[in-house]
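One chain is shown next in structure tokens, namely the form predicted on its own.
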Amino acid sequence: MSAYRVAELLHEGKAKRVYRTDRPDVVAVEFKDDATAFNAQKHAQLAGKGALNCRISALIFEHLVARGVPTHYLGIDGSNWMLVRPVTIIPVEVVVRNVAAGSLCRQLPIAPGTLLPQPLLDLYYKDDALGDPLLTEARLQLLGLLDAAQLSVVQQLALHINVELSQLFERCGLQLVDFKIELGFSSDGALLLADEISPDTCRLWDRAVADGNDRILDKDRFRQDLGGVVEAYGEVLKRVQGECPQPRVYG
């Protein structure tokens, strides 16, 4: 018997429904089969694609974790459930960069591809009416986003975790182009990852292919209209889940 019971619905986004419980520490979210993509100007149904996602997601927290990430997950129900802290999520899109890619190709003369000297941190307004603008600090600033301080814990939560998904993608024989993240503030004021992890919200390339379509094991793949979408998150699934501690059922 779940140690839980799901009440309302809170919020329902392109991926995603979050649901309050009857308990005041715990945030159910439910993975749904939708693909979508620019703006969910382009939408699908993909039969266990939020599955794969949740999964993936799970064994990613579980890995993050572990290597002292701190994050909303308490564990799955089911294979499309996952069991949060609740969260104020801060409305701060965060993207860390490690090759050139998708917009950033679009917005400065650097080619597809091209390995950054350096990770690349960009910070934007999460608000699909606007199209999600580039944040500078001073517009953090003026929106009261985020002061000074909570900017510099951002940054620096966000590099960590750079690293580490890196670190567990080499293994898998994959690598993270770029990724982006959601933030959150618990109850008690700590700032914690939350949302998920997947190919999704993470650009992911086998590293042993050389062409540019067929490494693609990510989001784009239904972007570009290349096929596959379920299969490549499947292939990620099983490369992810022999290098992570495999998760906690909630209860």
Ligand code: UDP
Contents of the next structure:
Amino acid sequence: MSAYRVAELLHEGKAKRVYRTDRPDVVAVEFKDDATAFNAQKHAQLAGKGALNCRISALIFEHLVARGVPTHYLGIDGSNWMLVRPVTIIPVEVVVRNVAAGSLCRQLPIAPGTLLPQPLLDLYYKDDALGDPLLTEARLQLLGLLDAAQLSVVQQLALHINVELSQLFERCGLQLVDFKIELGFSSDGALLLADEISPDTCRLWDRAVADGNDRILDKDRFRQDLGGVVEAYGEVLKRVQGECPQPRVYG
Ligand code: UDP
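Show the other one: the form predicted in complex with uridine-5'-diphosphate (UDP), since we just had the form predicted on its own.
After this comes the whole thing, all chains and molecules, with the earlier chain placed first.
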């Protein structure tokens, strides 16, 4: 007998559906097989991707919870469902970069693969219609999205998560190139890590592969039409499940 019942759809995103449940303190997230890139201009169905991302995210949330990171995560149910605490998502995509890749190399004269002297934190305004523009601190204040104290908490949390994830992936033989997180406020005002952490939202390179596209084990395989997307995500799952606590089943 389940501890909750899924009720109406609250939000449908590109890779997940979010549902209210009959419990006010529990929201149900369904991971879909849809893959999108370039602001959803490129779209495909990749059978098994939803289950892989659900499992990988759950394993990583379990690891981060054990390391003291506050998250919305409550557990999983079946292959594609994650139960989380309801949060008000801050419309800011928080990106941490360790190695230059992607938009950093398109926008600045930095060669892909350059190891950055220290982690670079980039904040983007989460708005597909505007193309997720890069934020400055002044723009963040102008929009009233975070005050100075909240921004400082976000920065510290993102850098802490970067240390934890980099070490975790290192033990898996993977280099954490960069990643995106989203944060939200719970009803009691706590700032929680939300959304997902998966090969859809991280760049991960296989440390055992010297160079080129073969080392890519993340969504860049889809973005760049390299093939083997689901296989790459499966490889990430295989590696992280040996290093994280098993996901708790909710209910
Ligand atoms: N990212 C994401 N969602 C977005 C934009 C970026 O999960 O809407 C992740 C992306 O997978 C990468 C990191 O954030 O791990 C940095 O992405 P970047 O700014 O380089 O943009 P991209 O090259 O993906 O357009």
